[in-house]
Amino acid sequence: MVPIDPIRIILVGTQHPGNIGSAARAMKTMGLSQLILVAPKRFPDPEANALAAGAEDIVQQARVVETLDEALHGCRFALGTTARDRAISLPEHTPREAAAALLEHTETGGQAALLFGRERTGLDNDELMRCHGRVFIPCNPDYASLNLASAVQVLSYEIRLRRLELGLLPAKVPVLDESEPASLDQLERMFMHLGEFMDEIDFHKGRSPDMINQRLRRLFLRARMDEREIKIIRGMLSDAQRLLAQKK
């Protein structure tokens, strides 16, 4: 059995099939193989494969899923793809500094994933706000029109490059640590606890809490918990909620 690549390329809301085919392209070509698309406008579509040119394989094996959570299930590390300046304040990585990141939070047998939006608006805030940083492709600013596959290729070559510098061709699955760095969706999860847990004991005041979250997200992103750290800010939540329900 073929093990599976630790890194993720997700395509998010792509718009065209002949996208998804060069993108699978441009994957196979630097031996990255787990392609996952998010409520994609039109796929399974013979352009995807056409465009693919021997890289079928890639396109048929591709996971469609409908929310970037199913996407990011199980991930430990995620950087977004960005073209310009974001409100949002995020680590910024070149697409050197990404591949090195991508393959340091795989090292223990995790997964990581690299996520590329939409042809037109690329990814939203909010899909930003689910990663650990983003990655800025330096490109010509009087001419910055880089297509979603050439983007793609571009990260795809700086994460081979990095293998191949750290002598981990062809690819593999490392044996997982005892203690497993925390998946995005049990970061998730916390923070919609501590969302929860702010709003009971009134804690924005009336005044609107997305400040106040970006900065909680950005300090536990950072901490780079673990399971087990996850489970005891939970239980300490839920301890406090059921000590002011008994109050109440």
Ligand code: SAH
Given for the second form:
Amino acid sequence: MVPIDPIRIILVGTQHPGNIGSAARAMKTMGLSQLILVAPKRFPDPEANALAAGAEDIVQQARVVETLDEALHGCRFALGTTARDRAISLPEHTPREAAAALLEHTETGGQAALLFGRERTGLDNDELMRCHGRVFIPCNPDYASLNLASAVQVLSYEIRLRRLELGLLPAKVPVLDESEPASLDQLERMFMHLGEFMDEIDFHKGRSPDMINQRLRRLFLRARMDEREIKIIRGMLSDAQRLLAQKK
Ligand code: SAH
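Having displayed the form predicted on its own, please output the structure of the form predicted together with the named molecule.
So here's everything in the complex, that chain up top.
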């Protein structure tokens, strides 16, 4: 069985089931899986599954509870996201700080929660008071309210970044082309080849080649070439030399 993620994403009073599906998708893209729904207006609902687009497992495993108390049961730490200032004094965090705090509190095996509010009215003050702090996604002050699932995406991404930073996840980046970085002598041989070729086409026309050679070296070294790239350049030079020889 896959272990339960120690970070709970709690959606409070969600009105549109489509947002539940989109939030599940946002979570799954970032490797989160524990979704709790507090008194959703319409759930289960085909629209939630439709918008989950491949993250239906998260939607199906979502726990539905009636109260925030039930959703927070067993959690050691909670943060609430809000789109605007409230007349409530709570420490405010950026998404980055929030991700760090959530992971810090789950380090020793505890559970932590991240709350998201209703589409229209957000989290109410009583709900926010249950949290250790609030999280605001910095954005356009004239239009600060993100779609619920977009807010889930931003926070889930920050949690993933932090997990990568902490080495809690394998950093899998799709590799297009696996080739070893070129060695210094492979580079030297390419520079020699290039020098030969430039002489053959009389590129320098009697001038000293030093300045051009320095610039070309700088250019190619900056590119941190790999073995295959060196082969391509040298292959081109050889072909050009062959054609020149044929012409002569
Ligand atoms: N008018 C509501 C907007 C709710 S948007 C309000 O003032 O709260 C729905 C939910 O998305 C919010 O409750 C919050 O959880 C999240 N959200 C939207 N924009 C956000 C932002 N800029 N920062 C943090 N959370 C945000």
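By rigid core we mean the largest C-alpha set that fits within 1.5 Å across both forms. These numbers were taken from a predicted model, which means no experiment stands behind them. Residue numbers count along the first chain shown, from 1.
Comparing the forms between these two forms, the C-alpha position of A50 differs by less than 2 angstroms, with the core used for superposition.
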